[in-house]
Every structure is written in structure tokens, then in C-alpha cells.
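The data below hold one chain only, encoded as C-alpha cells and taken in the form predicted on its own.
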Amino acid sequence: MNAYDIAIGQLERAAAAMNLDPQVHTILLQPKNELIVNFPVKMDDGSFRLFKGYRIQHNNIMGPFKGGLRFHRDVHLDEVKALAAWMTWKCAVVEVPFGGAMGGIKFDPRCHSAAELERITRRYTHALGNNIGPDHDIPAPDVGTNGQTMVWVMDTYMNFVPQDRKNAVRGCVTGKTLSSGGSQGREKATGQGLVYVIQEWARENHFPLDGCTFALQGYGNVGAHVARLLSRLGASLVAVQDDSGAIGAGEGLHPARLAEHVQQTGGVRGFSGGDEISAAEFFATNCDFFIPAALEKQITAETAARLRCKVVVEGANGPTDSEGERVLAQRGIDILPDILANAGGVTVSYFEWLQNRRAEAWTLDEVDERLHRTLVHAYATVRRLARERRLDNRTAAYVHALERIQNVYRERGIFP
């Protein structure tokens, strides 16, 4: 199954659980718009290369399209469609007034200079033109992109609009650097939100976080912030895997030193504070929380059978395929699903968008307090639905999202 098959399978389970209106069901099975752009970029050596980019706009009944921009060698249409659909459900779960979208360019950003990355980003933005914008479709960082990428997108978009509107469109992207209109707390938002969700699970299950253990797949922006934040609560990071390899340490890995090593070398491999382990050993690490925070389809039937944890907390989008989820259910391992667990990023993106529109700058305490309140409410709603209707957490989260979307379609109708 590819990522979009998995996303549709999750939708079908929830639709059956709640008797989703047939017309709404039909609409949600495919994105509203699928944009594919091919654009040339001049390389540093003077040669030209053609790049393929995507922007999938899944649904905007709840508000402007919203979703990340991914730079990765494996970007493809069905992956981007799945990610856009997950954004639709995610925004609805946390009751943020956005719809779902996703974009990407198929290439490996690590093989290009900063100057080439800037030209690639700007040409992609130019190719999309007015298919994005602060009231229509609002990109944000994802795998392979960061705040600097978003500033390049913003600046390019600003040059499409009249001189007197340039500052009014600062919210055409979120996840920007602070100096260019970003929000306090946005960089750590996905990791911070995930930790808030873990705290709610721990409170509900009377489970002490001080002294617990966790394993992380991926040590980029999300993984590194999760590691730091959980360690401050007394948790111990015992294993990490990324595309360079895997490391473990029974006594715990030092999050800050590991982050420095990854920044210097590009991966966790070779970190002196841990021992190299195999992929099989990584998945079999004994821990309380297993946190996939990398790419899709990492927990399969094979890897799910190896896990030795109490709960899987999905920091990535779509990390668990259908067979993997079935195995986890059979083994009694809880899942805190992606559309709830990693919704901190889009929530603070919404806060950034609001600040840009209002010409405001909130403090970090304000952002964190609003994020905490939003995710505590979302977690409580999902868990209440799960208990009342005897659903697993993922299906309950989908049902919450779909009921909100369905109510809007019922009120507005379908034009004409």
C-alpha cells in the first residue's frame, strides 16, 4: 500500500463508524486541486536542471488550504496527496480554521548549495503563482525545509503583489524566521505539542514520566525538540534511528550533545555517547514510548511485531501502515495518532498567521499556553469519543474531524 491507500483506508474505517454522508464521503476521497509544475533552475556550474514540484489542495471547507512544503528525493504524487488529506483531518481535530494541503519538490536538498536551494525555492514559488496566498493556501516547513525556505517563499510571493500590499501578505507562509515575521515557539511547536499529548496520556493512565524511557525515529527538528522536552520531564532517550543508522544507550543518550553531533555530521551515526545498533535492534528496544518522527510507513507488520513499548506516539505523518496498526492492536500497544499527536505544528502556524494578520507579536508563554489549551481540549475530545463509541484512538480522531467537516457541508450545501 502506498501512503494514499493508507490514508483512504483510515478514512473508510471512520466513515463506517459514523455513517458519513455519502456525498461528503465522495468529496473527501480526492483532493480538490492537484497542481504539478516542472520548472528549470540554473545550477552553480551554469547548467540547467528541470525540477518537478507538487502542490495538492485537499479540502478548504473549513478555511484556507494549509500544509507543509517537503524537499526530498522520494517525493511523489500519492505521498503528497496523503499528506494533504492528513492535514485536513489534523486541522479539524484541533479545531483550527484551515483546510488541508501539501507541497513538495522531488530532489535531495543535501546535494545542493544554499544558493541553488534558494533558486529552486523561488522558481517553485513563481511556478505556483497565485495558487498560494494568505487567504487561499499557506505553506509551512516540512522534511527538508526550514524557516529560511519559508522566508524565500514569502519574499518571492511578495513580489507578485502591488507595493502597498507587500506587508499585508506576510502570512502567505508560516514557519518563518522570527526576524521575518515568524512566531515564538514555532520551531519547537510539533515537538512541544507531542509532549503535551504524552503528558495527557500519562495523566489519564496514572503513568509517571519521571524515570520513563523513549526511543525516537528521526532526529531532525521534531525529534530533537521532543528529546530535549521529554528529558526535562525526567524521561530518558535510549535509542535513535535516522537514515545514517541507529544508536542506543541503556543509560540514556544526551539530547543536546546528540543534536550538536547531528548538526555537524548530518546523522546520528558515530555519536560517541551511544553504541551503534542494527535496525532490528532499534525497533526491539525496550522503552515506554516509541516515537516515529521521520517519514511514512515505518511501522509495518514486521517492525510492529518487534516493538517493546507501551504506546506509539506518531510524530511523523502516516508512520504506521494498516498491517502494522493491526499488529499493534493485537499486541495491546496504544497509538496516539498523527492527526492528534503532531498537530502542534499547524496549531502554532495558525497562531503565526493570526499574528501576521493583526500585526502582533505574542510572547513564548502566550504561544505555549494557547497550544497547551488547544491540545488538551483535542485530546479530551478524542478520548471521550473513543470511550463512548468504543473506537480506537485513530478512528475516534477521524470521527471528530469528519463530524465537524460534515456539519459545515450540511449547513452550506454543495453549489449549485
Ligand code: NAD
The other form holds:
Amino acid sequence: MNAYDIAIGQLERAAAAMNLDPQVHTILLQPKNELIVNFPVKMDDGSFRLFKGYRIQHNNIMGPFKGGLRFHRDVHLDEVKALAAWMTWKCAVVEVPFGGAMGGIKFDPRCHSAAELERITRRYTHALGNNIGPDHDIPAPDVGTNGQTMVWVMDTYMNFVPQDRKNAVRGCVTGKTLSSGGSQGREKATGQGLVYVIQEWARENHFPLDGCTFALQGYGNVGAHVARLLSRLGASLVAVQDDSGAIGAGEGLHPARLAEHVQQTGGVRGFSGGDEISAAEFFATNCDFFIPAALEKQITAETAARLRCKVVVEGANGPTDSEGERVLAQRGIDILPDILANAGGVTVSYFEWLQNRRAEAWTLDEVDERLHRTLVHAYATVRRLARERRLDNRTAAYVHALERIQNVYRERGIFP
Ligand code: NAD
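Could you present the same protein in the form predicted together with nicotinamide-adenine-dinucleotide, rather than the form predicted on its own shown above?
Below is the whole assembly, all chains and molecules, this chain first.
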């Protein structure tokens, strides 16, 4: 089962729960556009290498296509298609006026110098040409990319628009560095949003976060910010895993020291503030919140059976496969689904895009306050639907998104 099968399975479940219009259903089963580009890049040693890049534009009925850009050795068409579809639902869940897209290049960024990364990013952007743009399709950071990557995309894009349009197209990407047109609070936004969603769950369930525990898979942008922000509320990080290994500590790992170690060594392995544990021990760690913040398909029938947590909070996109989801449901473990829990990133991306359009710079308090309001509203809507229609949280989130999208199709009709 690949990521796209999982995404389609989720869509089918929600379509059945809400009687989705068959025409809209058919349209949403496939992305609107699938772009694949093969482009040569000069390496530092003078040789050339051919790279394969993708940009999948799933749907733009609610607004410009929007979604991340991933650099990873396992990027493939069906993965990018799934991630693009999840973006369509996510934007609709948080009522941000964007559609869904996703891009990626299949390579391992850790095997390249900064100069090579810059040339790969610029050649990819050039190959996409006018298929991206501030009113059309707006990339953002994802696995293996960051603010610097986005600035290279922006600068390349700026270089093929007329002189007098350059500054008007800053919003062709979001997640930029602050100095090059980014927003306060964007870097931590996905983690911050996830923490706001956990706070809402805790409020609804009268569960004190002070003194609670969590385990985290992935210590990159999303994971490291979640660790820092949840710890501030009195929660303790008892286990962490990334692609270098897994570390546990009953008394809690220090998020800032761990972040420093990851910065220096590239992974959590070898961190002196905890003990090395196996992957099996990591998944079996006793905790309140299990937070996947790495890649898809990590919670399978096998790993779901091991989990000893109250709730799975999906920081990653598509971390739970269909079998894993079935096991969690049988075991009574709640899921706060990706299209709600990690929507903070795209929400603040929208704020960045608005600031670029208006030539404004909002304060961090303003960004956080608007993000909080957006996610509290989305959480309440999803939970109300789940209760009223007796749905699981993921299906309720899908139904909320699909009803909004279906309404627009009904009003606009299908051309011609
Ligand atoms: P990142 O590149 O900053 O970090 C990825 C982390 O995953 C790293 O710690 C890496 O070691 C770990 N990892 C990779 N392969 C792994 C494996 N096989 N097992 C365990 N860990 C592994 O990426 P990120 O931006 O933090 O994104 C993480 C997840 O969050 C992705 O699913 C992404 O799509 C999703 N997401 C990111 C954003 C964002 O704003 N960056 C927004 C929404 C969702």
C-alpha cells in the first residue's frame, strides 16, 4: 500500500459518510495537473547529474495551489500525489483560501554541498517556470528543505519576471527567511499549531498538560519545535526517534540540548542526555501523546499494536496507514489527524502571503493570536461534526473539508 492508496482510502471513507456528489468525487480522485521535470545540474567536481522533480497540483477550486517542496531520496509520484491531495483537504479544514499541491526532488540533500543544493533548487524552479507563481501555485518548506531553499526559489522566480514585477512576486513561495520576506512565527508554525490542537484536546478532556509525557518521531522542523513548545507547558519528552536511531529517558530529554546535538551531528543518535533504545522499544514507550513528525506510513498494524499512548497526534503527513488506523480504533486510541494537527504551517504561510501582498510585517503576537484563533475554530468544527455524525476525527475533518469544496463546485458548476 503506498501513500496515495492511503489518501484515496481516507477520501472514500469520508465520501461514503457524507454522500459526496459523484461528479465532485470523480474530480477529486486525481490531481488536476501532474508535472514531472528532468533537469541536469553541474556538480562541484565539474560533472553533470540528472535530477527528477515533481510538482503535483491537486485542486485549486478554493484558491491558488499550495503545498510543500520535499528533498528526499524516496520521493516518488504517488507520494507527491498523496501529499498534494492532503494539502487540498488541509487548507479547506482550516478555511485558508488555497488549494492543494506538492513538489519534490528525488535525491538525498545531505550528500550535497550548499552550492550544489542552490543549483539544484534553482534549476528545478527554472524547469517549473510559470507553473508556479504567487497567484497560481505557492511552494513552502517540507522534509529536507528550509527558509534558505525558499529564498533560492523566490530569487530564481523573480529573475524571470519583468523588472517592475519583481517585488510583487515575493509571495511565490512562503516559509522564507525573515530578512527575505518571511513571516514572524512561520518557522515554528507547524509545531505551534500542533501544540494549540493538543491544548484544545486537553481542554475538552480535562487533561492536565503539566506533568504529561510525549514521544516524538522526527526531530526536524516540526519535531524540534513541538518538543520545545510542549515542554514549556510542563510536558516531558520521554522518547525520540529519527533516521539515525532512537533515544529514551524516563525523566525526560532536554529539548534545547537535543536540538543542539542534532544540529551538530545530524541526528538524535549519541545524545548523552538519554539512553539508546531500539525501534521496538521506542514504539512501546509509555506516554500520553505519540507524535509522528517524520514520514508517511510509520504507524502500521505492527507498530500501532505496540503503542502505549492515549492519543496519536499527526505532525507528519500520512503517518498512519489504513491497517494502523484500524488497530488504533480497535484499541480505543484517538487520532488528531494530520489535516488538522499539522495545519499550522500552511495557516502561517497564508499569513506570510498576505503580508507580502500588503507589504506589511505582522508581530509575532499577532501571528500567534491569529493562528490560535484559526486552529481553535477548526478543532471545534471537526469535533462537533465527529460528535453529531458519530465519525472518527479524521473522517470528520475530511467531511468538513469536502462539504466546503463541494459547495463551491455546486455554485460554480463544471465548465463548459
Ligand atoms: P525535516 O526534514 O525538518 O525533518 C524530518 C525528520 O524526520 C528528521 O528528524 C529525520 O531524521 C526524520 N526521519 C526521516 N526518515 C525517518 C525514518 N525513516 N524514521 C524516523 N525518522 C525519520 O522535515 P519537517 O519539515 O519537520 O517535516 C516532517 C513531517 O511534517 C513531514 O511529514 C512533513 O510533510 C510534515 N509537515 C511539515 C510542515 C512544515 O512546515 N515543515 C508542515 C506540515 C507538515
